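Here we start with a single chain on its own, the form predicted alone, put down as structure tokens.
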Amino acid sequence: MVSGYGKLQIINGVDIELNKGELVTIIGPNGSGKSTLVKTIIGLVPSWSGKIIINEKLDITGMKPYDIVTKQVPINYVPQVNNVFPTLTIEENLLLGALPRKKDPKEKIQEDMEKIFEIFPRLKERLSQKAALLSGGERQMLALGRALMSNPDILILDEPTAALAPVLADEIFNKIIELKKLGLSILLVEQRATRALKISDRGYVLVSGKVAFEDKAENLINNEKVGELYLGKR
């Protein structure tokens, strides 16, 4: 894949593989094009060239967000910032995640939001409660409780421990590792890159748009030089 901001190009053939199932953690330094790259996967940053293939026969190189929602195409996306609408209560926001399924009763979406509220009960305790007011730990809960309303396949997270006290990065994690329970194949970017690797099946480190190492998490968390140049390892 390549693809960029107007005639800037950020990455530089990349060439990433998520599996069924499967958690994989993109990881580099500041720049490297980790957020172009899943942009770019989800359409908002248009594709130069390269293909996106999801559930092995689905292309959707090219496809803008809202074509992307409003086909139903199973894959979610979860910014790193503004990713909750602050002036709605925290079941308005769900609902919205849930609008594309106009095919679906309500009974269904209720169902749905009930076994989100199993893995994020704090959302059922503020059900009326504006977004606005949550913690920072409780906005990305309800941004991935939103995504899971579209019933996806996949889930890409940017960043979502980004400016949260450990103890609530650590809850996060946590929630990230209950939703691969879940049989969700799960894309994430992140800056705590250690606590990453340790729940991913396998990872990638980009570097100035490229890839620049990739193996299984625990063979990046042990690699010296992987250790030394991005994981703060002396």
Contents of the next structure:
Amino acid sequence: MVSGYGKLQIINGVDIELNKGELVTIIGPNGSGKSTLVKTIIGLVPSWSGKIIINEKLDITGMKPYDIVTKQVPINYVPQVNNVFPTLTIEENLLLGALPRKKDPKEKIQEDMEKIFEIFPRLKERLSQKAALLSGGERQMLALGRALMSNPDILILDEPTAALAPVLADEIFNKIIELKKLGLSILLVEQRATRALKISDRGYVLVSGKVAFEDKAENLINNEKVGELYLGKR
Amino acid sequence: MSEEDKEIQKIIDELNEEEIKEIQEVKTEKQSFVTDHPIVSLVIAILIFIPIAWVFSVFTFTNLLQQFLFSVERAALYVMVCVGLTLTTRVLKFANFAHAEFLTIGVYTGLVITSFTNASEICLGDFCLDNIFLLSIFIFIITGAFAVLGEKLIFGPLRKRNATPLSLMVASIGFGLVIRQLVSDFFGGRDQKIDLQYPPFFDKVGSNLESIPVLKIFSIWFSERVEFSIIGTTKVIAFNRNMVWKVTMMIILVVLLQLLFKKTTLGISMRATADDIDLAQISGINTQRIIDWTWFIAGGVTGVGALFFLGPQAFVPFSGFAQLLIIFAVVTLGGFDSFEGTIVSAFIISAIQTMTILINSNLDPDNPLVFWSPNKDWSLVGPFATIIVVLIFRPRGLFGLVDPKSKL
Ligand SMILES: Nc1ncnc2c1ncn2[C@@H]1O[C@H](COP(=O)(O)OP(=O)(O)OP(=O)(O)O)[C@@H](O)[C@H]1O
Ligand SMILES: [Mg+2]
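After the form predicted alone, can we look at the form predicted together with the partner chain?
Every chain and every other molecule in the complex is listed next, the one we just looked at coming first.
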């Protein structure tokens, strides 16, 4: 895949793969294009060349995000920033998350919302509060909850633990492990590289819009060069 | 940990909990008052008007009441023609100067329907095409469709090419100009007028109500001619069916819009699109469809507002444009993208306008200290002076959102 903003090319030929039920992590220095890569996958940034294919035959290249999430595949994405609707209440945020599931009855959606509250009880207490008033951590929970409300098979998370206290980050990581156990395929972009690789099957190291390393997660952790450059090991 | 330490720890924990609770309470209070109870704010805005008018005037109660009614009537008209602009500004992030032409299109649609067709014979039961109810529905649809046309021809293509809010605004000025000229060429500059018509059964209902003492007051909604005398005096105030229906229509539109925004997927999607268009798309919202709906509803409401605002007076093709200044004043004072703010602001500006006119016309023109006189029109000076003062203290207007994203 090649993509970028305007005339500025950011992704310089990247080929990545996410198998069914897999948890794959993308790490890399700031500005290496990780967010741009996932935005291109979901259709927010136009792809210049290359193809984005789901389930081996479904080509979603060049489609609008709402077509991808409503018509094609149960895929959802949590952006790195601006991942909730600030002037909407928490309840409205979650209900909008369920928008791609037009066919499902109301009761089923309500049921799923209860499940989200089981995971994030804090959200339930503030149901009718505007999302702008949430704390950073609460907002990440809501963003994750919003994406989960669509009942996705594939989940793309862009730094879900950014700006979170270590305890909260652990909570989110545990949640991700749980989701994987439920059978979701997860593409995770993370700065807490070691932590993320430990729970992943495979990983990619993105540098200047190119894949510099790709391997099984444990191999990446033990790879001396990767360790030196990106995992803060000496 | 010793017993003592545990005690201290416990106290600290409790303290924190209480503090947190306090902070949260303050948060929710602010929230619920300003943004969640527009009606309360509205009542307060009206109540503020009374004592101020009282202080500034030498009037009798009758006079004051009369001015109050005029003021509310005008506020209702402002609300109807302003909320559409608030809506498009909030969702599309630019100031649409062609909004004035939504008024023009609305009122001329009304004119075409009432005078160029035999509207009084096209009926659904007792409701005929020329009465305000069916007429409003038709004006809504046609003005709304016109607004969508603007999106398809001009604003949509511009946005696709990443036009800035400034160039969108300039384009809207041009668009407005063209429409104004077209209407002017087609209809000529002659004064036109639309008499507000009501279904025929209204008069019967009215006279029935009049004969029942407790319900007499409600006859004002139905009877054409009801004289209201102030209890204990012989004074009569102007208070008629048209005034009542202007306010009633405003309330109906506001309630419908509130229901739309709070209860329907379409309305919530509109607010979501206004908040963050990328995130809206990821959530499965077809944002182009939402933008079309936004134009349709904004245009429709404004068109209906124009029927009541411009219709009963003499209007010309430039009448919509003539109101643009005051419309922007109302919307700016309200915070530009706040629905509740626009409503409250309409009442405040209307009240101040009334007061300015009152003070103006009651001052002795021969007094050398008075540099204005009744024949000088100061009615817009009061409102604009107020707006400047408010904006100095609150640059984002009364209810404007601090850029919601900046909070994140
Ligand atoms: N909207 C945009 N327009 C132009 N350039 C952009 C835009 N967004 C990002 N960029 C540029 O693209 C490059 C890659 O950005 P990207 O957000 O993909 O990095 P990242 O790997 O996600 O970094 P981080 O770890 O800090 O989140 C950066 O150099 C950035 O300046
Ligand atoms: Mg990023």
